[in-house]
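Below sits a lone chain in C-alpha coordinates, taken as the form predicted alone.
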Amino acid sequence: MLQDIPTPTRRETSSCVLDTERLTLRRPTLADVRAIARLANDRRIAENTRRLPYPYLQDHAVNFVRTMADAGDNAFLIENNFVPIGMVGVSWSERDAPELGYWLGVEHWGQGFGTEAARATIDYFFEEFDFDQLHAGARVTNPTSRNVLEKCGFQWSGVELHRFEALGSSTPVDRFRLSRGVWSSLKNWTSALRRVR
(Lines of atoms letter the chains of each structure in order from A and count residues from 1; the text may use other names and numbers.)
(Lines give C-alpha, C1' and ligand atoms only; values in the text may rest on other atoms or scores of the structure.)
Protein backbone atom coordinates (compact mmCIF):
# COMPACT_ATOMS: atom_id res chain seq x y z
CA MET A 1 0.00 0.00 0.00
CA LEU A 2 2.16 2.89 1.26
CA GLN A 3 5.89 2.86 0.58
CA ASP A 4 9.02 4.68 1.66
CA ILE A 5 9.22 7.06 -1.32
CA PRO A 6 9.81 10.67 -0.23
CA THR A 7 6.74 12.82 -0.69
CA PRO A 8 6.80 15.97 -2.77
CA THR A 9 7.01 19.19 -0.84
CA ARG A 10 3.72 20.42 0.53
CA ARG A 11 2.55 23.95 -0.24
CA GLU A 12 2.71 24.95 3.40
CA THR A 13 3.15 23.37 6.79
CA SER A 14 -0.03 22.18 8.43
CA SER A 15 -1.20 19.79 11.10
CA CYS A 16 -0.92 16.12 10.25
CA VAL A 17 -4.04 15.35 12.28
CA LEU A 18 -7.31 15.28 10.33
CA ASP A 19 -10.70 15.27 12.02
CA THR A 20 -14.01 14.27 10.46
CA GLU A 21 -17.46 13.86 11.94
CA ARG A 22 -16.63 10.45 13.48
CA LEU A 23 -12.92 9.91 12.88
CA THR A 24 -9.48 11.21 13.72
CA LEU A 25 -6.68 10.54 11.25
CA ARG A 26 -3.13 10.90 12.55
CA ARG A 27 0.38 9.67 11.92
CA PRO A 28 0.96 6.18 13.29
CA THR A 29 3.56 5.83 16.07
CA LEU A 30 5.38 2.87 17.58
CA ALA A 31 2.73 2.88 20.32
CA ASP A 32 0.23 1.83 17.61
CA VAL A 33 2.18 -1.20 16.39
CA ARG A 34 0.20 -3.81 18.32
CA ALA A 35 -3.15 -2.39 17.16
CA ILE A 36 -2.02 -2.10 13.52
CA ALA A 37 -0.72 -5.68 13.51
CA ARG A 38 -3.92 -7.01 15.11
CA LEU A 39 -6.13 -5.23 12.57
CA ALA A 40 -4.02 -6.01 9.49
CA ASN A 41 -3.45 -9.69 10.29
CA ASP A 42 -6.52 -10.90 8.40
CA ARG A 43 -6.34 -12.67 5.06
CA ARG A 44 -9.50 -10.86 3.84
CA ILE A 45 -7.67 -7.53 4.15
CA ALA A 46 -4.33 -8.71 2.79
CA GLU A 47 -5.89 -10.30 -0.30
CA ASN A 48 -7.43 -6.94 -1.25
CA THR A 49 -4.42 -4.77 -0.43
CA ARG A 50 -1.44 -5.01 -2.73
CA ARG A 51 1.45 -4.54 -0.32
CA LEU A 52 0.22 -6.12 2.94
CA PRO A 53 1.80 -9.49 3.67
CA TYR A 54 -0.10 -12.29 5.34
CA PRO A 55 0.37 -13.18 8.09
CA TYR A 56 0.97 -9.59 9.17
CA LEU A 57 3.30 -9.55 12.17
CA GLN A 58 4.25 -6.86 14.67
CA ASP A 59 7.65 -6.60 12.93
CA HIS A 60 5.82 -5.60 9.74
CA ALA A 61 3.99 -2.87 11.65
CA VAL A 62 7.22 -1.61 13.25
CA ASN A 63 8.90 -1.36 9.84
CA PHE A 64 5.84 0.38 8.39
CA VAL A 65 5.66 2.98 11.19
CA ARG A 66 9.41 3.69 11.00
CA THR A 67 9.24 4.06 7.22
CA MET A 68 6.32 6.49 7.48
CA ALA A 69 8.18 8.54 10.10
CA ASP A 70 11.10 8.93 7.68
CA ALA A 71 8.96 9.50 4.58
CA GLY A 72 6.68 12.24 5.90
CA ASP A 73 2.92 12.56 6.18
CA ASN A 74 2.01 9.77 3.76
CA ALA A 75 -0.12 7.63 6.02
CA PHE A 76 -2.76 8.16 8.67
CA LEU A 77 -3.97 5.81 11.37
CA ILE A 78 -7.78 5.95 11.38
CA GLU A 79 -9.32 6.20 14.85
CA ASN A 80 -12.95 6.10 15.95
CA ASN A 81 -13.44 7.22 19.56
CA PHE A 82 -9.65 6.86 20.12
CA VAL A 83 -9.73 3.24 18.93
CA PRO A 84 -7.57 2.39 15.86
CA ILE A 85 -9.69 0.91 13.07
CA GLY A 86 -7.45 1.03 9.96
CA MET A 87 -5.09 3.02 7.76
CA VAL A 88 -5.43 5.50 4.91
CA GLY A 89 -2.86 7.46 2.95
CA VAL A 90 -1.25 8.44 -0.31
CA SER A 91 1.47 6.33 -1.88
CA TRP A 92 4.21 8.12 -3.81
CA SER A 93 5.68 4.94 -5.32
CA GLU A 94 5.03 6.51 -8.73
CA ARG A 95 6.08 10.09 -8.13
CA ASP A 96 3.95 11.52 -10.95
CA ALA A 97 0.89 9.40 -10.09
CA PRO A 98 0.12 9.60 -6.34
CA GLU A 99 -2.31 6.92 -5.27
CA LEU A 100 -4.89 6.75 -2.49
CA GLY A 101 -4.80 3.57 -0.43
CA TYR A 102 -6.81 2.41 2.57
CA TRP A 103 -7.87 -0.58 4.61
CA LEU A 104 -10.06 -1.15 7.65
CA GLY A 105 -10.14 -3.89 10.24
CA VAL A 106 -12.86 -6.39 9.30
CA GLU A 107 -14.99 -5.59 12.35
CA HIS A 108 -15.25 -1.99 11.10
CA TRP A 109 -16.48 -2.79 7.58
CA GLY A 110 -19.88 -1.62 6.40
CA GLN A 111 -20.15 1.49 8.60
CA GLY A 112 -19.01 4.17 6.14
CA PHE A 113 -15.64 4.68 7.83
CA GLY A 114 -13.67 3.96 4.65
CA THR A 115 -15.50 6.63 2.67
CA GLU A 116 -15.20 9.16 5.49
CA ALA A 117 -11.47 8.57 5.92
CA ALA A 118 -10.86 8.60 2.16
CA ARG A 119 -12.68 11.92 1.76
CA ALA A 120 -10.62 13.55 4.51
CA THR A 121 -7.39 12.27 2.95
CA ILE A 122 -8.41 13.41 -0.54
CA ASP A 123 -9.23 16.86 0.82
CA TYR A 124 -5.85 16.99 2.56
CA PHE A 125 -4.08 15.86 -0.60
CA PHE A 126 -5.62 18.48 -2.90
CA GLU A 127 -5.11 21.27 -0.35
CA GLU A 128 -1.50 20.41 0.46
CA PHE A 129 0.00 19.19 -2.82
CA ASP A 130 0.20 20.68 -6.31
CA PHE A 131 -1.21 17.74 -8.23
CA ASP A 132 -4.25 17.86 -10.49
CA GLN A 133 -5.11 14.16 -10.17
CA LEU A 134 -5.15 11.45 -7.54
CA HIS A 135 -5.19 7.80 -8.57
CA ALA A 136 -6.60 4.71 -6.86
CA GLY A 137 -7.24 1.06 -7.51
CA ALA A 138 -9.51 -1.71 -6.29
CA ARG A 139 -9.27 -5.41 -6.95
CA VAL A 140 -12.01 -6.34 -9.41
CA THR A 141 -13.38 -8.83 -6.88
CA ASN A 142 -13.74 -6.08 -4.26
CA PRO A 143 -16.93 -4.14 -5.11
CA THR A 144 -17.01 -2.49 -1.68
CA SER A 145 -13.70 -0.72 -2.29
CA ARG A 146 -14.82 0.34 -5.76
CA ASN A 147 -17.98 1.73 -4.18
CA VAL A 148 -15.91 3.83 -1.73
CA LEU A 149 -13.91 5.28 -4.62
CA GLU A 150 -17.01 6.07 -6.67
CA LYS A 151 -18.67 7.78 -3.68
CA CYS A 152 -15.56 9.96 -3.45
CA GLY A 153 -15.88 11.02 -7.10
CA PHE A 154 -13.23 8.75 -8.65
CA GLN A 155 -13.87 7.79 -12.26
CA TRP A 156 -12.97 4.40 -13.71
CA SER A 157 -9.97 4.56 -16.06
CA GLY A 158 -9.31 0.92 -16.98
CA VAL A 159 -8.08 -2.43 -15.71
CA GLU A 160 -4.48 -3.39 -14.98
CA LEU A 161 -2.72 -6.42 -13.51
CA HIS A 162 -1.01 -5.78 -10.17
CA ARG A 163 0.92 -8.10 -7.91
CA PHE A 164 -0.57 -8.75 -4.47
CA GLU A 165 1.98 -9.80 -1.87
CA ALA A 166 -0.45 -11.95 0.14
CA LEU A 167 -1.59 -13.79 -2.99
CA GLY A 168 1.92 -14.25 -4.35
CA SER A 169 0.59 -13.48 -7.82
CA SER A 170 -0.94 -10.79 -10.00
CA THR A 171 -4.65 -10.13 -10.28
CA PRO A 172 -6.85 -7.63 -12.18
CA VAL A 173 -7.34 -4.22 -10.57
CA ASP A 174 -9.85 -1.58 -11.59
CA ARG A 175 -8.01 1.75 -11.90
CA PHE A 176 -9.59 5.10 -11.02
CA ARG A 177 -8.71 8.80 -11.26
CA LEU A 178 -10.03 11.83 -9.40
CA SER A 179 -9.33 15.31 -10.73
CA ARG A 180 -8.95 18.40 -8.60
CA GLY A 181 -11.90 19.99 -10.44
CA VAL A 182 -14.27 17.09 -9.78
CA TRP A 183 -13.22 16.98 -6.12
CA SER A 184 -13.73 20.71 -5.73
CA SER A 185 -17.27 20.37 -7.08
CA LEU A 186 -18.12 17.36 -4.90
CA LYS A 187 -16.58 18.39 -1.60
CA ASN A 188 -19.26 21.00 -0.96
CA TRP A 189 -21.93 18.27 -0.98
CA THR A 190 -20.68 16.32 2.03
CA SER A 191 -20.17 16.75 5.76
CA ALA A 192 -17.49 14.05 5.94
CA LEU A 193 -14.55 16.28 5.13
CA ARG A 194 -11.72 17.09 7.46
CA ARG A 195 -11.93 19.78 10.07
CA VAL A 196 -9.03 22.12 10.70
CA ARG A 197 -7.45 21.85 14.14
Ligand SMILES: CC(C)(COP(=O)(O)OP(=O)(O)OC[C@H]1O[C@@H](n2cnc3c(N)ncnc32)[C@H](O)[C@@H]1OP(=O)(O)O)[C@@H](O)C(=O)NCCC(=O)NCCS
Contents of the next structure:
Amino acid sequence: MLQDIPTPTRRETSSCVLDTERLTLRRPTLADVRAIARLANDRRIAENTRRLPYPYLQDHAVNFVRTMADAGDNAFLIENNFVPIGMVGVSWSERDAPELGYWLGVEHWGQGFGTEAARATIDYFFEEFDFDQLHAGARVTNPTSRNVLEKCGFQWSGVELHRFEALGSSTPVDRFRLSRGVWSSLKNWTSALRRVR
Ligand SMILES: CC(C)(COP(=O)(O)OP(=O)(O)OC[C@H]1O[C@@H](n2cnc3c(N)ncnc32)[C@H](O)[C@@H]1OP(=O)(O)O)[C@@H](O)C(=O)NCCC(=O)NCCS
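Now show me the form predicted together with the ligand; what you just gave was the form predicted alone.
Entire complex below, previous chain first.
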Protein backbone atom coordinates (compact mmCIF):
# COMPACT_ATOMS: atom_id res chain seq x y z
CA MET A 1 0.00 0.00 0.00
CA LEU A 2 0.93 3.64 -0.25
CA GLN A 3 3.69 2.96 -2.75
CA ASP A 4 2.62 4.48 -6.07
CA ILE A 5 0.68 7.65 -5.65
CA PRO A 6 0.31 10.36 -8.30
CA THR A 7 -0.78 13.49 -6.43
CA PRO A 8 -4.27 14.64 -7.38
CA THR A 9 -5.57 18.18 -7.08
CA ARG A 10 -5.18 19.44 -3.56
CA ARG A 11 -6.28 22.72 -2.05
CA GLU A 12 -2.71 23.52 -1.01
CA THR A 13 0.55 21.79 -1.74
CA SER A 14 2.77 22.55 1.24
CA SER A 15 4.01 19.62 3.29
CA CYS A 16 2.05 19.27 6.49
CA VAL A 17 2.32 17.69 9.91
CA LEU A 18 -0.72 16.37 11.78
CA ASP A 19 -0.76 16.35 15.57
CA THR A 20 -3.22 14.28 17.59
CA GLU A 21 -3.43 13.75 21.32
CA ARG A 22 -0.63 11.14 21.35
CA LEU A 23 0.72 11.07 17.81
CA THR A 24 2.55 13.17 15.25
CA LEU A 25 2.00 12.31 11.59
CA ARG A 26 4.65 13.65 9.25
CA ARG A 27 6.19 13.03 5.88
CA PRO A 28 8.82 10.25 5.98
CA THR A 29 12.40 11.10 4.97
CA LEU A 30 15.47 9.02 4.11
CA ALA A 31 16.52 9.37 7.76
CA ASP A 32 13.52 7.16 8.64
CA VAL A 33 14.24 4.20 6.36
CA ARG A 34 15.93 2.07 9.01
CA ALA A 35 13.00 2.52 11.40
CA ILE A 36 10.41 1.91 8.67
CA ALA A 37 12.14 -1.29 7.53
CA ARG A 38 12.46 -2.59 11.09
CA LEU A 39 8.78 -1.95 11.83
CA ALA A 40 7.43 -3.23 8.50
CA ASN A 41 9.47 -6.42 8.33
CA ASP A 42 6.86 -8.66 9.90
CA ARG A 43 4.71 -11.22 8.13
CA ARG A 44 1.66 -10.27 10.24
CA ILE A 45 1.78 -6.80 8.67
CA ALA A 46 2.62 -7.87 5.11
CA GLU A 47 -0.17 -10.45 5.01
CA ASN A 48 -2.73 -7.77 5.81
CA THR A 49 -1.54 -5.01 3.47
CA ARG A 50 -1.80 -5.26 -0.29
CA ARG A 51 1.53 -3.92 -1.46
CA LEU A 52 4.01 -4.45 1.38
CA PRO A 53 6.54 -7.13 0.48
CA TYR A 54 7.90 -9.69 2.94
CA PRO A 55 10.69 -9.72 3.87
CA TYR A 56 10.69 -5.92 3.90
CA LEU A 57 14.24 -4.70 3.32
CA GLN A 58 15.83 -1.31 3.83
CA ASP A 59 15.88 -0.85 0.01
CA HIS A 60 12.09 -1.18 -0.01
CA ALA A 61 11.90 1.65 2.51
CA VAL A 62 14.31 3.80 0.46
CA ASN A 63 12.18 3.32 -2.68
CA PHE A 64 9.03 4.05 -0.75
CA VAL A 65 10.37 7.31 0.74
CA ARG A 66 11.72 8.44 -2.66
CA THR A 67 8.39 7.72 -4.34
CA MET A 68 6.62 9.69 -1.63
CA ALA A 69 8.99 12.63 -2.09
CA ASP A 70 8.19 12.72 -5.82
CA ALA A 71 4.47 12.20 -5.39
CA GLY A 72 3.69 14.63 -2.55
CA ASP A 73 2.81 14.11 1.08
CA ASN A 74 0.05 11.53 0.90
CA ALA A 75 1.73 9.14 3.32
CA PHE A 76 2.55 9.94 6.91
CA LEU A 77 5.04 8.39 9.26
CA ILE A 78 3.30 7.93 12.62
CA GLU A 79 5.33 8.89 15.70
CA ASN A 80 4.52 8.50 19.36
CA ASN A 81 6.83 10.50 21.65
CA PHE A 82 9.15 11.09 18.67
CA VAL A 83 9.46 7.31 18.07
CA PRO A 84 8.27 5.98 14.66
CA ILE A 85 5.53 3.38 15.12
CA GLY A 86 3.99 2.92 11.64
CA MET A 87 2.56 4.49 8.50
CA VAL A 88 -0.80 5.83 7.39
CA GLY A 89 -1.91 7.51 4.20
CA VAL A 90 -4.18 7.77 1.21
CA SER A 91 -3.33 5.94 -2.00
CA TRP A 92 -4.44 7.10 -5.44
CA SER A 93 -3.41 3.97 -7.31
CA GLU A 94 -7.00 4.03 -8.58
CA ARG A 95 -7.26 7.69 -9.41
CA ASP A 96 -11.00 8.10 -8.82
CA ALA A 97 -11.09 5.91 -5.72
CA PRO A 98 -8.70 7.23 -3.06
CA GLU A 99 -8.05 4.58 -0.44
CA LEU A 100 -7.02 4.81 3.22
CA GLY A 101 -4.25 2.44 4.31
CA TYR A 102 -2.29 1.98 7.51
CA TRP A 103 -0.06 -0.35 9.44
CA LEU A 104 1.70 -0.26 12.81
CA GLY A 105 4.74 -2.11 14.12
CA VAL A 106 3.39 -5.14 16.01
CA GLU A 107 4.66 -3.94 19.40
CA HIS A 108 2.40 -0.88 19.03
CA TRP A 109 -0.87 -2.73 18.38
CA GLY A 110 -3.78 -2.68 20.80
CA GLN A 111 -3.42 0.83 22.23
CA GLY A 112 -5.81 2.73 19.96
CA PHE A 113 -3.01 4.24 17.86
CA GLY A 114 -4.40 2.80 14.60
CA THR A 115 -7.77 4.49 15.11
CA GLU A 116 -6.17 7.77 16.24
CA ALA A 117 -3.91 7.90 13.17
CA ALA A 118 -6.72 6.88 10.80
CA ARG A 119 -9.04 9.60 12.14
CA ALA A 120 -6.39 12.30 11.71
CA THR A 121 -5.74 11.18 8.13
CA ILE A 122 -9.46 11.06 7.31
CA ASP A 123 -9.89 14.64 8.58
CA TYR A 124 -6.88 15.71 6.52
CA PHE A 125 -8.30 13.98 3.43
CA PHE A 126 -11.76 15.57 3.57
CA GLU A 127 -10.36 18.98 4.53
CA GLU A 128 -7.69 19.04 1.81
CA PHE A 129 -9.20 17.20 -1.18
CA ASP A 130 -12.36 17.66 -3.21
CA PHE A 131 -13.50 14.04 -3.04
CA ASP A 132 -16.85 12.88 -1.68
CA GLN A 133 -15.80 9.34 -0.79
CA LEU A 134 -12.85 7.68 0.86
CA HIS A 135 -12.44 3.93 0.33
CA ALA A 136 -10.75 1.28 2.47
CA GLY A 137 -10.41 -2.47 2.66
CA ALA A 138 -9.57 -5.15 5.20
CA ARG A 139 -9.03 -8.84 4.61
CA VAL A 140 -12.05 -10.80 5.78
CA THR A 141 -9.69 -12.43 8.29
CA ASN A 142 -8.68 -9.04 9.78
CA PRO A 143 -11.31 -8.05 12.39
CA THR A 144 -8.93 -5.55 14.00
CA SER A 145 -8.73 -3.40 10.89
CA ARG A 146 -12.45 -3.78 10.29
CA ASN A 147 -12.97 -2.46 13.82
CA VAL A 148 -10.73 0.54 13.16
CA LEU A 149 -12.69 1.38 10.00
CA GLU A 150 -16.07 1.03 11.68
CA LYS A 151 -14.94 3.22 14.60
CA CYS A 152 -14.05 5.86 12.00
CA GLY A 153 -17.54 5.71 10.42
CA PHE A 154 -16.77 3.54 7.37
CA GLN A 155 -19.65 1.46 6.05
CA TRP A 156 -19.29 -2.00 4.53
CA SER A 157 -19.85 -2.02 0.78
CA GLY A 158 -19.10 -5.59 -0.31
CA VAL A 159 -16.38 -8.18 -0.77
CA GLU A 160 -13.79 -8.19 -3.54
CA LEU A 161 -10.78 -10.31 -4.39
CA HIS A 162 -7.48 -8.42 -4.18
CA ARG A 163 -3.93 -9.49 -4.80
CA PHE A 164 -1.57 -9.32 -1.81
CA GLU A 165 2.09 -9.12 -2.71
CA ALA A 166 3.33 -11.01 0.35
CA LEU A 167 0.85 -13.83 -0.24
CA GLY A 168 1.64 -14.01 -3.94
CA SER A 169 -2.07 -14.56 -4.57
CA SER A 170 -5.51 -12.98 -4.30
CA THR A 171 -7.69 -13.16 -1.24
CA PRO A 172 -11.16 -11.85 -0.20
CA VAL A 173 -11.25 -8.32 1.15
CA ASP A 174 -14.16 -6.55 2.85
CA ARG A 175 -14.59 -3.17 1.17
CA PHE A 176 -15.69 -0.04 3.03
CA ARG A 177 -16.65 3.53 2.15
CA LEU A 178 -16.80 6.73 4.15
CA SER A 179 -18.77 9.57 2.57
CA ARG A 180 -18.07 13.23 3.19
CA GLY A 181 -21.64 13.51 4.55
CA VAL A 182 -21.16 10.80 7.18
CA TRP A 183 -17.75 12.17 8.13
CA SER A 184 -19.13 15.66 8.53
CA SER A 185 -22.10 14.42 10.63
CA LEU A 186 -19.77 12.49 12.92
CA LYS A 187 -17.56 15.56 13.35
CA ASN A 188 -20.55 17.73 14.24
CA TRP A 189 -22.25 15.29 16.58
CA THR A 190 -21.47 16.71 20.02
CA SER A 191 -22.61 14.87 23.14
CA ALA A 192 -25.55 16.05 25.20
CA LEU A 193 -24.69 17.25 28.67
CA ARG A 194 -26.22 15.02 31.33
CA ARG A 195 -27.94 16.63 34.31
CA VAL A 196 -29.35 14.94 37.37
CA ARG A 197 -32.70 16.34 38.57
C1 LIG B 1 -4.86 -2.63 11.86
C2 LIG B 1 -3.90 -2.02 12.90
C3 LIG B 1 -3.28 -0.75 12.35
C4 LIG B 1 -4.75 -1.72 14.14
O5 LIG B 1 -3.99 -0.90 15.01
P6 LIG B 1 -4.35 -0.79 16.57
O7 LIG B 1 -3.70 0.43 17.09
O8 LIG B 1 -4.03 -2.07 17.24
O9 LIG B 1 -5.95 -0.59 16.50
P10 LIG B 1 -6.84 0.10 17.60
O11 LIG B 1 -6.31 -0.27 18.96
O12 LIG B 1 -7.02 1.55 17.28
O13 LIG B 1 -8.26 -0.58 17.35
C14 LIG B 1 -8.38 -1.97 17.19
C15 LIG B 1 -9.78 -2.38 17.58
O16 LIG B 1 -10.00 -3.70 17.16
C17 LIG B 1 -10.32 -4.51 18.28
N18 LIG B 1 -9.77 -5.83 18.04
C19 LIG B 1 -8.49 -6.24 18.13
N20 LIG B 1 -8.41 -7.54 17.81
C21 LIG B 1 -9.66 -7.96 17.50
C22 LIG B 1 -10.22 -9.20 17.10
N23 LIG B 1 -9.46 -10.28 16.93
N24 LIG B 1 -11.55 -9.24 16.86
C25 LIG B 1 -12.32 -8.17 17.01
N26 LIG B 1 -11.84 -6.97 17.39
C27 LIG B 1 -10.53 -6.86 17.63
C28 LIG B 1 -9.71 -3.81 19.46
O29 LIG B 1 -10.33 -4.17 20.67
C30 LIG B 1 -9.99 -2.36 19.09
O31 LIG B 1 -11.34 -1.98 19.27
P32 LIG B 1 -11.80 -1.19 20.60
O33 LIG B 1 -11.03 0.10 20.64
O34 LIG B 1 -13.26 -0.98 20.36
O35 LIG B 1 -11.47 -2.07 21.76
C36 LIG B 1 -2.78 -3.04 13.28
O37 LIG B 1 -3.38 -4.19 13.81
C38 LIG B 1 -1.92 -3.42 12.09
O39 LIG B 1 -0.98 -2.72 11.75
N40 LIG B 1 -2.24 -4.58 11.44
C41 LIG B 1 -1.47 -5.06 10.29
C42 LIG B 1 -1.69 -4.20 9.05
C43 LIG B 1 -3.15 -4.00 8.73
O44 LIG B 1 -3.99 -4.83 9.00
N45 LIG B 1 -3.46 -2.83 8.13
C46 LIG B 1 -4.82 -2.51 7.73
C47 LIG B 1 -5.15 -2.94 6.37
S48 LIG B 1 -4.63 -1.72 5.17
